[in-house]
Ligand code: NAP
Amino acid sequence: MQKIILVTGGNGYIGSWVVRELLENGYRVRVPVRSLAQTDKYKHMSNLPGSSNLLEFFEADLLVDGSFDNAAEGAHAIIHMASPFTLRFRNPLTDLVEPAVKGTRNVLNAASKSSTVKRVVFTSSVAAVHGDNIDMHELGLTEFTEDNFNKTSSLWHQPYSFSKVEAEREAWMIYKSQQKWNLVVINPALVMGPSLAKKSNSESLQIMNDLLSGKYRLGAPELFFGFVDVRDVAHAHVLAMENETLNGRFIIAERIASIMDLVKVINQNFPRQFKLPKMVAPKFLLYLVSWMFGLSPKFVARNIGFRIAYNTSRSRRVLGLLYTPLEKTITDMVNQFKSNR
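As in the form predicted on its own, what structure would this chain adopt when taken alone?
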């Protein structure tokens, strides 16, 4: 029998690539959506190879108890990716933390109720590994590893990161309370690369749009991120699902780079085509204009100018992941932006 995989958030930026790979590998895939009537949210998936006979949609809501029970019954594994990824919100508790934590609880409880689920792959983030870039220096570390958990974010400072670490802690707590299924956690850095949907509200796509549209043309903040290709993140989830001997966390990042490093790649491949920044914005100036970019003075103080490092050896050695070079990731992403204009 073909194995059935339930993928929450399967119609999203990363999830669509996960579903595509699963379908290509011959799995039957179930994707919960909030409303079957809102076909614009998932119609792009009808173009995926195998979708006509291997892909099924369910209605489910992260905040409704028992909402995922029917979709989980009969599934061999669950890949739980559905969680808010936005830096634009009104209330951090109701817009970020509650959907992330309650959604995790509902989906993993559905796994426990199911008579068939044996494995859960949970999408977390490096935001659950650390909060601010300065954390690494304050902890006396030379790099972050899977042993590190974010202890500096809160509901009012870095609330998105707080939602990720709270949701992951919930996942580990539920896992330890049962013996039906095992758990692997994927902790990606900032995910970039092309989208399978023409329209997406992914924050990753918004970041690239801001950069290409000239939002930072007067100067880019000296921010350092881990970057990883969306296709590599999707592949990591499939590898983690298929290898049932794996456990624990996996930091997923191809390299550390700054915003100006991205600018260099874009300039080399698309010279004089976009209003890109030509310099790094002085930190003192960012304190004055941080509100224009949705940044708090505390964020500026604890992140601007501070380098970070991730140990990704476990993802390469244990998971067997081969990374796409950042140059290809960014080039493919920009080419898609150009074709969608």
Given for the second form:
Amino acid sequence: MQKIILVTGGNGYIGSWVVRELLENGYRVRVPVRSLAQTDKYKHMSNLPGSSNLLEFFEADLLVDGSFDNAAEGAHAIIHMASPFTLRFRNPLTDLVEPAVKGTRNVLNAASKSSTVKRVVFTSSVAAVHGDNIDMHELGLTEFTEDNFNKTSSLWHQPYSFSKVEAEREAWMIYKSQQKWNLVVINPALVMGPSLAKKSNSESLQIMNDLLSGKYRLGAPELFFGFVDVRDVAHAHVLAMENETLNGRFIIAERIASIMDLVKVINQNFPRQFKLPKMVAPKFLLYLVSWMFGLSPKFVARNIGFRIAYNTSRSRRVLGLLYTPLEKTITDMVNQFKSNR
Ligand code: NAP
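Output the structure of the form predicted in complex with the ligand; the preceding block shows the form predicted on its own.
Shown next: the complete complex, the earlier chain at its head.
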């Protein structure tokens, strides 16, 4: 009898790749969705090989207590990935932090209530490792490691990052209060690459869309991110779920690059096809126009121009992850955007 794996957020950008790999490996997969009536959010999954006999959908909401209990009973493992990843929100508390933290409580309590769950893989982020890029310099570090926790984000400054660190702390707290299941935490950098999901709100897709549609054509902010391929992030979750000796956190990033580094890759592979930025926008100018990009002056001050580094040796050595080069990730993603135009 195949093991059952519950994947919250399984219909999303990263989640759909996780579900695809689990189905390929012969697992039975349960995916909770907010409303079974909204078939446009999950109908893409019926194209996945194995979906007709191995995939089941449940109705559950991160904010509704107990709504994951039925889906958790009978599952061997839970991959808890559902959480809003958007910079377009009205209220940081109700739109970001509450779904992240209450959702974590709700899903992990369902794991504890079940008689079957042995393992939880929790999707955190490098946003739970650090807030602003300047943090690394202020802490006197040459790189961030799995020992670092974001201490500079709040409801008012970098609220998405705040939602991730609060949710991860909640996950560790609940884990320590029980003895039924083990916990592994995956901390991906900014995820890029093609999407199986058609209706995702993921900021990953928005960022690429903004870049290709000319939002930064007058100049790109000098922002450095860790980047990682969506298929590698999915594989990291499956490895973490399958290898029962693993525990702790894993930073997942192929390399650090700036927005202009992405532009270089796109220009080389798709010359003159998009309205891409030709230069880096000067920092002083960004203070004046930051509101146009949804950035606060404090964000500009603490992030623009500051390089970061992540130590990813644990993901390579312990998890055994082989990374896709950023060039392939970006080329595959842009090709998909082109074919959807
Ligand atoms: P996504 O496509 O928007 O996926 C988010 C998932 O969470 C969706 O399935 C969404 O369901 C679900 N969700 C959000 N609010 C919910 C609620 N109140 N109740 C039930 N489900 C809810 O974004 P993604 O990029 O794949 O992100 C997935 C996870 O990876 C998130 O935890 C994110 O923080 C983390 N992460 C992402 C990145 C990245 O660069 N993409 C990097 C690091 C970590 P609906 O379809 O109903 O909206």
